[in-house]
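First comes one chain, alone, set out as structure tokens in the form predicted on its own.
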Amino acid sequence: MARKKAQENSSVLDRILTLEIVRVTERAAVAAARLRGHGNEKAADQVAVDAMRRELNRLPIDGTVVIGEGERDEAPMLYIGERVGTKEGPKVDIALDPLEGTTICAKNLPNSLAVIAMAEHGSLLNAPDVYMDKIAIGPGFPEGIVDLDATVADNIRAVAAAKDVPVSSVTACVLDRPRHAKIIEEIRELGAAIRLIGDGDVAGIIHTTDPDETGIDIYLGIGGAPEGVLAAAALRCIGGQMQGRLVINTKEQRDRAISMGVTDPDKKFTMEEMAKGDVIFAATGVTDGNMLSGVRFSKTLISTETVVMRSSTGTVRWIKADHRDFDKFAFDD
């Protein structure tokens, strides 16, 4: 009976990964592009937040969400333990961020995404929005070659030696913040070299699976917690290394962490700790990057560009897709 059970479960998550999954970051990119390079952070979130919720609860599933997004922020959220879909279909946990770089799609920089992530239930690390120290490689290398408790240089020449190529040939993704100051310093008296990013550690994190296009071969420093949870969820589904660390300033905090289900906040988790079972990740661009095109609109298509993956089989599907309705697709309720 139960492997009866998990089998319909994962029929119907077949299903949902496919198309009905890509629709939800789709509408949650179109309704932030439309405010792209406005300037206006939280408006271009409340939109997509509203588009992901209403397309989240047309799905035949009975929704948790377990990573939402905003409380760090005070932004517009999806928030943790919102029960989303039709109730009537398999539980599943949900981590999501309708708008993965705010900052970016304000400003109209690269690598904006909506982005979304579902695993059965029970299967996502139910993460704090607190930050959290990450350290992740593509996939190809040997397992453990790279641990936040080892050094920044140590990292990287273990990445350089694992591609036969020199450190300088190694390329470090960071957020620039004042906070990575001394990782910054360590990576360039290393002599490797860095990409600082100002937004987006969901897609620095995705840049280091595909070095060759990219140009990113390891991603280090402090993010969100959430982020890091999503990351991982796109780990599992093409390949990759992750350790992650929550970094826990206040006893209120350590509270929030272990009412959350976090038994030990100070744990080094792994990406299989993070994200484990069967576990499907979706994202649309809202602006153009590495990995994805962002939203196009003419006067009578709307042009979108998806990447939809799945860990139990390693599918990675790419849909480029016009939609025609045009007003239906922006506005409907």
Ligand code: VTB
Contents of the next structure:
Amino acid sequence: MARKKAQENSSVLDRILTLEIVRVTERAAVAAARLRGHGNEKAADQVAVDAMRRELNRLPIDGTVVIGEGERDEAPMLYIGERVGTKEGPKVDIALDPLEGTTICAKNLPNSLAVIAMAEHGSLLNAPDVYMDKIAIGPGFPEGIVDLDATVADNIRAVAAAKDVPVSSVTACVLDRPRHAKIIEEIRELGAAIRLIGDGDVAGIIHTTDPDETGIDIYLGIGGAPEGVLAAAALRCIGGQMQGRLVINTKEQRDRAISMGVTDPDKKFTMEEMAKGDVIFAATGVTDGNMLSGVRFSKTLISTETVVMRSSTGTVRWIKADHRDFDKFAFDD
Ligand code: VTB
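After the form predicted on its own, can we look at the form predicted in complex with the ligand?
Next comes the full complex, this chain leading.
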């Protein structure tokens, strides 16, 4: 039954798209990487947006951006509601962040990514640009051992117990923000370790899926809601558990969420509720990271590293590409 369902879904998100989508994040990553370490977040983001949009519009899809660069009036490109693709092909919803971690890229620090997720129309949570409280762990744990409403200590103890290690061997990834002072204190008191990151919680959450490689066992704390949906899409494919709850502080934010179709803005969303059905996710490294190398430029080659995954099959592909068609990567192609 599950297999039949997966096959039906295959016809919507054609398998070919799984490879086609790689070009989209590759192009965005290369564009942004040219401005790595130049201290100009806006410029790096803009070139990534331009490149991603150009490449997306070549895909045989009838796509709608549901998580993008913002509202139409504030984001001239890849705004929420923008139609992308050749319009001949499956009707899909798209969540994207052409440069996740603009500040990381501007400072040339680890783990900035070009990211995209694609799902059948109606399958991605249309999260407004507010904060989201998030918790995530990788695959291989019994279902439900962590919970957004449990204490930080209980969640970390649960991970330690499931791994059969002392809590001191558990590392939590947390965004380095004053709002996380209490979480950080609780983790310290417990005696677990913290990986404090400046930005880039999409990468932080994906890193929980390979603790041996990344050293991160659990992600905790408040980051952007759009980034939360992107991370949920990735975990749907690669495996793991995640929950998220929008942080709504004003009536305006509540109204905004409801107008975007979030019927219960206070709900604790499961990973499946944030990204359901068949999902494709791709990320290309812009700067070097724990799982993906950043873009390399040499005299004759541009090299990229991308991870692309699909939920219905669970296939995760790591694609190292050497590009020789320099012209295609020019700013104005
Ligand atoms: C995170 C992080 C992003 O925003 O979601 C964060 O992953 C949350 O917002 O890279 P604040 O910076 O306001 O804390 C980013 O840092 C930037 O989008």
